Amino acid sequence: MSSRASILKAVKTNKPALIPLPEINLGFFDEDIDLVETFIKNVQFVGGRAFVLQSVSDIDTQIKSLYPHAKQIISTATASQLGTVSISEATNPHILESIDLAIIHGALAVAENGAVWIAENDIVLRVLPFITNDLVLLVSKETIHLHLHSAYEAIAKRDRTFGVFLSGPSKTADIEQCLVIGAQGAVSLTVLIL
């Protein structure tokens, strides 16, 4: 028996019994707050920005005013007509390195931390929200959840495909505490709330 096989056998033999997850009273976390206002405040706290729009027809006007120099734009959101680059599942992700702006529909948002859930169906290519220079997420007011517990309940009902919570632009800091924005993803994140 190889070392690997003997280690795996020992792990399997000595596996502890499963215990049920604790019951959590989610009512304990309920607050009577303005979800949109709290969401905007927390998006700003993590380095992003958020705007409430009056109608779908305002989306492209707002994006043009925020990103007037964006030329290479991918829009996977049907509400925006600004896309200049088309992609499909067959697109080689390596050619996306020059994308200025990506516009993506967010399935839901979380007021607690300013996060937006984007699902694989809304991004076409998994790399898109991370490789773009700037990122715009479109979210409906009705899909803003108070906290992550509620958001997890909502996404638990989905088909088990790729999805990710994004909160603010990409950030990292080394041990010298030098903050770098856009190190592993978008340099800016804007959320447009409808």
Contents of the next structure:
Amino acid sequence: MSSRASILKAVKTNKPALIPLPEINLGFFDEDIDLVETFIKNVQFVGGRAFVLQSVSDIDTQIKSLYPHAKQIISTATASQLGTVSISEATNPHILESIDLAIIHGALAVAENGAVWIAENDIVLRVLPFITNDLVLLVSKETIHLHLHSAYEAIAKRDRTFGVFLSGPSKTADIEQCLVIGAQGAVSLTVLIL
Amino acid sequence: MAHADEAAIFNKDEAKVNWHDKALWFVRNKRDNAAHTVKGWEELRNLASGIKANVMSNLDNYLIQFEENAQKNGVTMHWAANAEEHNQIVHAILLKHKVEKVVKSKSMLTEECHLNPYLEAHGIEVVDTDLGERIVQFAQEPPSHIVLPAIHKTKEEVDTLFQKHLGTKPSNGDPQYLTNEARKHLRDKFLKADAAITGVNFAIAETGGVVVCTNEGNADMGTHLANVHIACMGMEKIIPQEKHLGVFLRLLARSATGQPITTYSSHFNKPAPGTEMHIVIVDNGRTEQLSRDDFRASLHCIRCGACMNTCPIYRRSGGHSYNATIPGPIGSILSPGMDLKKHSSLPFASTLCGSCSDVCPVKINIHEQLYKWRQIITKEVPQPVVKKSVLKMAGSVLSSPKLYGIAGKSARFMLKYAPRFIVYSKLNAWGKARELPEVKNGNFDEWYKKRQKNEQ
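Would you mind generating the form predicted together with the partner chain now that we have the form predicted on its own?
Below is the whole assembly, all chains and molecules, this chain first.
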């Protein structure tokens, strides 16, 4: 018998009688709070920063003032014209190692934890939001959800390839519990809210 | 060696024990703060517990559904009955691709299977890419905590290790400098790796996808740069539907470190064009644990480590004293199921205070299971003569009010009048490293009777 068959057989024999799957009652988690304010507070709590911009034309000015030294820039967001390096699906992801800054559109955001959902079609290459030195995410106010339950409902109908909830810059506290921002991924995160 | 003996070794360095104790309690406090800000936290725990109970009762069907959907997504599936088969499967995939260098992100399962030494023996370089895991890999030690693998190391020890292995300058253990040096070192490893191995936090039956959570971004740096991704999972990682991630991801990081969510919660469904993705489903004793009514719920664990951070024994004995892949309270109910004799002292490494069960995000009755393992172990594993006879004596004393009174009186008399070298002799474990309480006259029983008399 293959391991697959023997494992499944053992599970069938050893499992208890069927216990029903509980329903998620979202009423328990409902809160009347300012989503933008809560989101910004949580982005800061996880080590990032977030700004509300008045118009799309402010995006590039804001990014230039925050990252004046960035030279190798990839922008996969149509709202920013700062890109200096263009990529396609055929690009070897290893060359992204020298990227200073990536500007990416985030499909939606979550107020309770400061996370932004990044879908594969918004990044072209999966490694981009991780390998870039600094990261800017553009998020629309209307797409900020109260909690993860609501966020998962919103992405339920996507084409599932790869996606990531990203909350703050890369970090570690593995040396004596001292928090250090900038472990293996991006060393800073800025979220611009429109 | 029994847990208590291992703990005695850890306790030789009092300053370090105190630091370890406080550092973990600090994490426990962060967990409390995070939990208290979530509306409906207890409801989330109830849901998580209920979903996991449903998973266990329908696990075979969920596994089949998960496999079907993952295959539709272009993922290659493998099944391993035990650690050895798991290692062989991983090695065969690497051989097929002529892989020489592998980067690995945190996976307690591959620790459990001892994958690293297996691959290294076959000439493959394995680099653990989580900073804490890299530290313990340099030190040739296992992780001492499932979320904070190097919590037992001081920054000075890390400094020395990095000087030796990475050629860093002495920095008195500057965490910023050392982390930055590790970042450069690991970047190079990510760029040169031929394959990436990850664990799995959640596997979704409904979609065939897996979710991997990290704070450092190491799982993603590995998987998106290499051509082959192997995700290794214990079969209990299954959850029925994607919406259930809403429940588990809200609980996981808050319980682990007090963060509202890990920095990266990566959802892998299809391999990137031109790359391969493999999933290895591992049993290794899990189906057996599933058969045990009393201990089945231990499989609900989502590996947050909250029970370790809160445990008064763990905090003062260190993860290595458990001599098991998963230490702490949860490890003490999982490990006896794998090897009762080897791990027979672990269920006794507890005060049964129940704090572990109180903080568990999936509401595992950990302390009750510890008690139940004790009942089995005292029957099936020979106990030390001293322990056996002392407990027998205690049994007869506690069942007779008269004997209990005499015992109490003589203990108080001894504490009051016996010389120090007798009270604090080796025979009295309660006098080890602590001052016993000052004896007042009388006992509760006498005091209560007197009080009643006065009231009449």
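Superpose the two forms; the largest set of C-alphas matching within 1.5 Å is the rigid core. Residue numbers count along the first chain shown, from 1. These figures come from a predicted structure and were not determined experimentally.
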{"query": "CA of V187, rigid core aligned, shift of 2 Å or more between the two forms", "finding": "no"}
{"query": "Between the two forms, how far the Cα of L21 shifts once the core is aligned, in Å", "finding": "3.3"}
